[in-house]
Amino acid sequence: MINEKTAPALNIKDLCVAYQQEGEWWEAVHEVSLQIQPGEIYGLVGESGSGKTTLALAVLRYLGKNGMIRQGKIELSGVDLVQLQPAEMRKLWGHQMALIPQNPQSSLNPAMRVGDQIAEVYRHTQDMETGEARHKAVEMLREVNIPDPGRVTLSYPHQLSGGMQQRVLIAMALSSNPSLLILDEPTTNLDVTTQATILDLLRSLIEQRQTAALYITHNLAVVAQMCRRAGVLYAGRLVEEAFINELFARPLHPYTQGLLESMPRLGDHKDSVRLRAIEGRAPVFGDIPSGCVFRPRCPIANEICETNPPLSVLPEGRKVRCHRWEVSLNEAGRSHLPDGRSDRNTTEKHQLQPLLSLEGVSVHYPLKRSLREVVRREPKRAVRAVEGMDLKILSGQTLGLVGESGSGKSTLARATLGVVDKTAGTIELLGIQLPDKLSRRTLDTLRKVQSVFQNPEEALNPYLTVGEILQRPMMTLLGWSRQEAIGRVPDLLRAVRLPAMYAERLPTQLSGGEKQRVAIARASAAKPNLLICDEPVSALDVSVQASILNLLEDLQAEHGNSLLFISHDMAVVGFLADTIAVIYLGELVEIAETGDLFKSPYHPYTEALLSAIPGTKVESRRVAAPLVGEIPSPIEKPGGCPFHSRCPRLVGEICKRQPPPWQSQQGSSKRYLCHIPWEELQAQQGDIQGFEISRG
């Protein structure tokens, strides 16, 4: 329970933030003001380079050399963190305040065990004997829910799974039980079913203990379950603050507004809905326009916007920082309403012909066996990534392939590439069957399956021009002269709405966004019939996934390509796929046209997926019974069903020694591995209708 009439653990007050760079300073966080109750947990949400990890490090006082604050308070239980010295601050840092950041890999030391990482803290902080730190080690990591946590305290952080090293974190900022803890997106990195259990884990946590928490993420719906009250940075600048349910249902900022309308809601389709993505691009150091810092971008900026707006307060006490948010709060929502999409081909599916098949695909990774296993003569063993998969993706369509980490998913599109070999089964491109080596397959084959990575930052070569990028695959794949590609790229860059003259840059001077729509151009450069895009949003921000979401859809629109999109975000899968296939350790286990697949039953792994995801809105939901534990090993994968072990919905011994049948009903085009039969399972599961957000 927060009390209003308490001091507040934090408070930050007119706070101003510079870096130097090349002898001038560039302020990225100017005049903020904010406070945290204890028990509270804070929301600070906006675009990569909004300010938000550098108002976070300067509340840590952890700036780099090159930063400093150059104005403001920053208050913690009363105690100016601003006139400390770099001494004083060091008795503070894991006692009274802590972070969460977002790479539990790159936190954790690989060279120590996790007991031994967390007893550090409690010696360093609590001055422990060491056997009595390993004991609270023990206890801590089983107060964040971690089974077997004395084996778990001897372990390495590489033998742990991603959830597993967040909680172990997560353990390590509560040993010294601080009163303020920061989560700089905690739970970007995880997919959405583990993240679900730490987002629980963290909420129960803070409450307990009555921590104050300044969580820091560019993902809306899990500040909307997370989160008491929240504040909108755009370029370093507070421009919103409100308590969740009024953010969301009545935002008044123009660029809050654009956030939220960039954001895919299940039930989301593009034949229906259009996304709003944010015009432009956020401001950099030293190039912040004058006046409204978000004129540049604003859809109904005008002559006052010209002039510095100041932070209003409201008299139910939220802020914003806009000249024209009572205009702003008529028009939002305008910009999403359904556009029909006449343009799209409407081509019955049963017209269409298969570009892809799949049949009895398996892809096992065969294990070196040690000197032990073959003294005794043991089989030798393999990973199997994927097993017996059997899948179509017809000309022209989507196909969307949702799972958790580990399910295989990526697995399968290196082996459609052909870059690993599968074991067993079949592919077929157009009525041919694909080689499994890379080095087999023509230079035509290769043209029609091209691929868009996660990452555009490993993906493309640094030390090339984007246009130089962009003109090899046309003169490896389509045998064009060098002029002959030279006078190709504009088209390309226009075509993922890029200007001309980007073919001049490297990839250093764009931002991620734009490096990803030159990975796009650079694999439509070779006019392929199947672009297999492998988690090609789930680094970028809501805005600018929005706009790469678009530019698929027209892309495929104009080209008739076929798509075979991999994500852990059903939301977004939803919006961008014809049909959706559910995989579960390598196995398929739902598969169904976009609209059939969020109308139950859901198979009970589906039925997961879908209630471990955040939406916006803020009222209770109907949630299913929660998913528990880790994915099984894929060397030792459990017989009968392969989901028993985690099933919320185990009918018993079947479940665990006799493989599931197919389910189906006549009229649908959903078909479900299960042993509950389809009435049964719709019995229990009803309609989970919390899912679905309107637009406005």
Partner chain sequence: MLGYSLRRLGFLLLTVLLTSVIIFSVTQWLPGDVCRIILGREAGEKALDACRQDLGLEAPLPVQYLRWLADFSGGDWGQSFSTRTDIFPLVMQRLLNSLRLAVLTLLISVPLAVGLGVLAGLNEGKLVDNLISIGSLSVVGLPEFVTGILLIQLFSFELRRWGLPSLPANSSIRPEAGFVESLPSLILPAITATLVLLAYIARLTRSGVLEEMKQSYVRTADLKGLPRHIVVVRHILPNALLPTITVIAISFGWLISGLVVIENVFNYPGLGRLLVFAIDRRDLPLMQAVALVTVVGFALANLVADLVYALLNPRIRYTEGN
Second form
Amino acid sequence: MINEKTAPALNIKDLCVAYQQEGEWWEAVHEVSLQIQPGEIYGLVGESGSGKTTLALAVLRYLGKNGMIRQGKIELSGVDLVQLQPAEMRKLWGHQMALIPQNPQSSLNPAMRVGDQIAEVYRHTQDMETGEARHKAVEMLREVNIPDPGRVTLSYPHQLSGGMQQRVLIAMALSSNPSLLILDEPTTNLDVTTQATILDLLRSLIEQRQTAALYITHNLAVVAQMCRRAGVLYAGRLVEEAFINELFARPLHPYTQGLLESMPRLGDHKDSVRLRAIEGRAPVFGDIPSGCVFRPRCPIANEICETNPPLSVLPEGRKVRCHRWEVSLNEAGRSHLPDGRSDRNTTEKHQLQPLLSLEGVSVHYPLKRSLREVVRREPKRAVRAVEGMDLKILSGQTLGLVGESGSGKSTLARATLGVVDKTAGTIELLGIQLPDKLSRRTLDTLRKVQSVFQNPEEALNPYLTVGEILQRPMMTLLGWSRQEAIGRVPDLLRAVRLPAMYAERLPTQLSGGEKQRVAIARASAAKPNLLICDEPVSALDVSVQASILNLLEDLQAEHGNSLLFISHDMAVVGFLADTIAVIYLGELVEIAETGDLFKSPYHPYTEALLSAIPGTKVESRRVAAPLVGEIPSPIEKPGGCPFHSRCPRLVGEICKRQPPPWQSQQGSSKRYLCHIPWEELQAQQGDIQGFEISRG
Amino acid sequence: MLGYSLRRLGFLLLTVLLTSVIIFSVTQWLPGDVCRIILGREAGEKALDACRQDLGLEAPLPVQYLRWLADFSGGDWGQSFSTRTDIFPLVMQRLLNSLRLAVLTLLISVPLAVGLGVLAGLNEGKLVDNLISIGSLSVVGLPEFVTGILLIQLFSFELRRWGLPSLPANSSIRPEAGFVESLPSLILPAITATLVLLAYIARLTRSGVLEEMKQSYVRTADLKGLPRHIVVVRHILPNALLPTITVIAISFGWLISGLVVIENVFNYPGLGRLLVFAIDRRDLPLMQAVALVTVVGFALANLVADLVYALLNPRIRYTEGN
Amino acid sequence: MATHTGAAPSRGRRFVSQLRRLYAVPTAAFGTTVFVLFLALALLGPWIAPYGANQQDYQGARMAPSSLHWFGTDHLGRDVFSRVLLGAGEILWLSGGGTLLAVLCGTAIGLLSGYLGGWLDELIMRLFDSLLALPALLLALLMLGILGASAWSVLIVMVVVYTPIVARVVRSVVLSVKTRGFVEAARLQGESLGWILFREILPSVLPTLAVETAVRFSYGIFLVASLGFLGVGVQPPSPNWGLMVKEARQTISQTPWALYYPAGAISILVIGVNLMADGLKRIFQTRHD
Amino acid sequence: GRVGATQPAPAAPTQGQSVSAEPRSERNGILRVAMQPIVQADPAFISSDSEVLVANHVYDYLVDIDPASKVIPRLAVDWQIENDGLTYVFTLAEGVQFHDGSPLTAQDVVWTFNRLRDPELELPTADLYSNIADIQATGELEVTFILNQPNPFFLYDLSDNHALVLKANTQDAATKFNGTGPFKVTSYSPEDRIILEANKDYYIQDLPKLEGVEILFFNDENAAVDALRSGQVDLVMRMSTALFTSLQDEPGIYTLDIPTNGFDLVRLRSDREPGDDPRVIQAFKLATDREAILQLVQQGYGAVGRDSPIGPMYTQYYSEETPIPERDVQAARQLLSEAGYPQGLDIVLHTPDTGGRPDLAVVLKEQWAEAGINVEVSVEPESVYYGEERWLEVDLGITGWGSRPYPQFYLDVMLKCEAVWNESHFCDPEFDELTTTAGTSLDEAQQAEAYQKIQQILIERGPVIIPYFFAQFAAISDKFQGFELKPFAGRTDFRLVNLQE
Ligand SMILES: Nc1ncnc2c1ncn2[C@@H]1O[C@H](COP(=O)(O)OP(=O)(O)OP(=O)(O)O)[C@@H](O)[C@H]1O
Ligand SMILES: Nc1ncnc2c1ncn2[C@@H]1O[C@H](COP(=O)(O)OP(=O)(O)OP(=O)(O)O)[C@@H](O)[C@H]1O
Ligand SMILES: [Mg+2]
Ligand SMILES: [Mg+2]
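Can you now output the form predicted together with its partner chain? The one shown was the form predicted on its own.
Every chain and every other molecule in the complex is listed next, the one we just looked at coming first.
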């Protein structure tokens, strides 16, 4: 199918791209060479800031004013793009190359109908009549599986969901029938379920058209699923390149190994696996180390690494840029813990006290009624973000909460914290009912429940030093004097594995992972009984994510606090949680101890979530259809089973009319909300497992 | 969209009502005996008393306010204390003059300013941009009275001295003069006002263009292979000019009655000059009428801006109200 | 880009580094220099002015600029150079003082109103909307009618006219900052209102506030000069530049210099402050991209 | 070019551009005049010169005053004084019509003056006419006034600014302009302009010679002068000296000026601190340099004042016998110190915003500062300053007094104990007695002597400083002829003005 002998569609040679910053030029991409054959999807992975987008934009010759191609060649079908004039590039853009960007929302003109935005391509680059162009636009939309494309052409971007917007962009990119397609994290901002369908679509479209594609992502699993070959980019250098299977089975570069090992896989659990984080952080402008750029973080570096490593070309199309790749091959492997490493699991669950219990908690955000609604006396409407939630967190335990975006995870956390008012239900902490309003909670209650937020960039006041930030909770919640609090700061920093001198730093001088560590230190400073973590790692790179997950685990082992851990990433939740609750549209649909959750039967929604994870395989008797459509609006929730509108295992009318019962069985901690009984569902479903992609 | 418009209208009414309270109270605080001012320095006590009775100044303030509001909204704007003539026709005539000046100013300044702003934005950092930026920033620094005086020196006196056709230094116009007749009188004040607005609008347009050029959808449009001018006209401008619309509307409000200095320099019979006259003479009803007309005009301009903005911005048009 | 080693720079150093960035933009550098120069003139004015602000010489009235009187003399025989020089202090302290007061009030109100939200916020904002529906100059005129013309009245007018504007700007920043994680964290830590407002939120408002202050300041100079020109602000014989222009307009054909110098001074100062504000805007906005 | 030079009064009947002798039947030209806005339209309440100017052309006086302050006929073509100056009999002109077409009768005159003197109505003129015992229509066109006491200035009183003849029983003089005057009001747009057209039925044949007059209102003298310069108005009569001098080299414009009896008065309230101490009053006077003020504020136009309203134009009364003390700052300081102000005196000087008055205030501030009088100047709009009676209240203030044809007026309304506008709150029995003598005696010598003594008293202890008598200015486009400048601009007569062919 793909012939290595034919001329590559894209041939990049020794490309160096530099940016000007504060008057100085520095290279964000350094001596990168790669080829992509027609019909091939080439994956480019790397952490944030490694230069992936820069490379893509360089290929498109769309670097900003402060960017420039220092040296190298970019040959597209034999033509060196580096030599072309801007006007000539503009012609190529319309015909030979196209970009599918990361943020579909901002990549569409908000003030123009979607159909016009597509038709425009035909009108201006292919000289079509307006009517014909419109017609072609509808056709294109149909091709990317948009239901009712005629209506969608008349919509404005903001009226479409993220997945639909991304389809529109795909349609737009393909409308000029390019020979090179560049995909820059096209699914990163989408839900797993949407991501799965988009990935399928992309794969089949590229295959059909025999387009060469450069697929950029930081998600190794996606690469594994999509690409034939992949390159790993680190600090602008291509450190390794191989066919996918090889890369995952036998990573050669210590960095690639680190990446793979820092990523929890479906089914990994903290009790049995210790994640290996890559120490330190990626170099940025101003302090790129000499010699091997990975040297400061490399576990096997020695003196030789102070010189530039050569690119070793190995058989089977492998390339690696490392002095010691042969050594690294032997030292790999994650630490598997001896069984029963932690004794907290030996304690029987029923002996544990419930720390926090939610009963029938609902949170509705009232909607403002429009004038017309008031006049017509229509009932007040509300976003029913959380509805009738019953949950318990036992002391010393971790409860994981998963669900698609908009399912009410954050709302639940915020209601517990007291920053939003619940509409109904009770929240009890150690048997004492908590008041709704934060201002009415006692300092002691505040002390007992602390939280870590999703976005580390926003978590810390940029104008206070780390030391100042860490002192405060001790002063306010524990009533310590400033002196006492200052004295404890180094301990706190040490606990989150940061050097004591960081107390002097301002948040802008920290990396994202370091910020999140400080946020964790702050939250645990006053020794809370419950730490609520709302997606604490989703903004972080995998290598950093691992260290945060390890940290949370260590802290818990040390303090014995409970954890409410929210994530949309099943693997991450599965790694950390003792119990997992799956919520959909504000309602609990399934809850089980972690070990039990990954065994069938699954609630169809859980099943869909699991099977949508890239790099999973489903050993199913009947392959579950991917989820259709988007999560419905929590304003007008479907009656009956909340999931019936998207359920791939719909039974019939009963699902639409009758709220489903809880299903459970002796011997399993699992409960799920469905009309399909246990045995029947188990018969339909197989077990779902992560790809065995790296345990070689 | 309808719901949106109605809600905006509601806000407008609320603002106007609140402002009317402010105006009423502020004018009540003005020192000086209204009747003494009406009757002049030569009137006696008895006449003064009669006058106070006449004007209902004896009633408690809230009553006076409600009475005033009722009369005012009923179209009965009463008589000016100082000139003893009906306020309504007087204010309307001045409003018309102000509108003329405002419209002419906008006709000159908006295309010019938007053009310059777009030009500067598209050529960021280049010579044109720097010239426009520095030029507009310098114009910003010229107070209206300085510009006005200089323009008069130049276009009225100097030209006249050289025997060339010149523009009038004094812009007072006959009450019944038509637009064409009053045009020569309007030019200098309009230029002066234009100079104030020009820089403001141009800079705003420029930053709007720059802001939009950074957006990803522009990259999308470029990478579609569209010709540059199509990208500019169809993609960048419609979005970049949105904030400009609001500012133009606010400027319109300012033009209607904020031109006190310009009207003073050129002696143009607009609302601003009338208000200064009213304040000088403690002519409360006139003052209140002018201030309120101003506020209504200003609020209306804002309303129109909001609606136009919403109309051009599908994000508002299609999310509110349905 | 921040350096990753070493301790945090002191706040003073940060100020210096920001000033340096201001000087990196040529126009901003020019503007800042003009402002600093005028400030210096204002401070030194009383010592370097060759004559008093109201010192009259009836033999030497209406004299063209010469080595004796650099900017000439006005119709009352006063030295225009000295008056312009002394006027710098007058206009800077009035517009600067008024701006600062308005910024203080506006910041306090904006912080509270934005952070607390609710009906109080709604009420204050409606009230401010209404105040802002009156053109600033009209409001100023109405108020000066009440207060009577004097420097203090001008100060009060500036506070009343600018406080709503500053408050709204501050409020909008507060609204975006208060949903940030660190503010929520502070609330969860049981921090007091004062701490949250002034230590957590205020610093994030400061960059915007600095820009707004500079912009208000340039408008303030305008307002003070315009009121002077309309004769309703500060009283003669104050060397207010606007008032000087008004007075000199009567004698423009006899003593044009008495008009052009103060007019030029206003223009240069306002342009300078504008360029400075523009520079501040660039610095702070690129930082928050 | 400069045409009307300063001329001593009484002057020739025509000044400046002289009236063309040939009466022509054709009217031509519209004269556009810049004036400050009028507020009062009812003649009984008018006071500003623009109000008087309008009234003077819409209505007629019974008798008029010429530029030389001589009484001349207007509606009354002739009069007899009988009965030792107690009875005045006036004969009215024939064929006089109001603008509404009704004829003028003696009844109208009787009604007009009865209204003005009616104590019930409390009109400003009531006091002025309190001496009238009775007014009778003694014929269709004959009116007889009977006085209680002789009054040598009665004819002047009858030509008081307010004494315009209205139609009997007029109710709405404030808004309707029904006069007999040479011009009719065709449109009045408050604060903007008033447009007059020639009254074709005017009782004097061939008058007025203009087709019409447009009075454009200007709040700002500069704007008015600019308008003159750029040809939008033809005549400006109210401007500061600075503006006036600036017009002198302007082509196409005649500048005219005449000396007047008008003056700016600086007065200190004498009924309370600090003005109640004569030493303080003297200190103020000694600290003032009148010559410098005249040079700076009036640029030399007009005449130095001698602290009494009896100016050099009243040749038969004016006296320089009592010398004005030389300026002596040291002495002034000394006096202040003696009066209890060794550290100097802080005081606010109030002034209306018109003419050269703010300049005067500023100059005084500087001069007095040397003597330790620290003045804070407060400039207020004329309308507010006078409107609020602040001018009667404040300790230290400046007032402009327009020119009057006879000096008695000032003494009666401003300086006598009970005077309505006794702004300085001056009360001096000797002064009052002298004033009464001067105002009732028909003996010219006795009168002159009284006035001379009055001048002496005012110089010695009057709480007033009159730094100068100002000149009246006018600047008119050279397209017009027949314009004659009067000391009080409001009484300017446009009847003889017309466009030059
Ligand atoms: N226009 C620019 N000017 C200066 N530096 C830039 C510019 N764009 C990117 N950079 C820097 O270049 C480096 C590489 O950025 P790039 O966006 O290519 O990374 P990336 O791998 O795409 O990261 P991410 O996963 O976050 O998208 C980063 O350090 C970034 O800060
Ligand atoms: N302040 C609010 N006002 C109104 N609706 C809200 C508000 N906050 C959240 N919602 C709505 O409530 C629903 C649940 O939101 P929530 O943030 O709890 O979801 P989530 O599961 O945390 O999603 P994500 O994964 O995107 O963080 C969503 O439909 C959201 O739009
Ligand atoms: Mg990227
Ligand atoms: Mg969330």
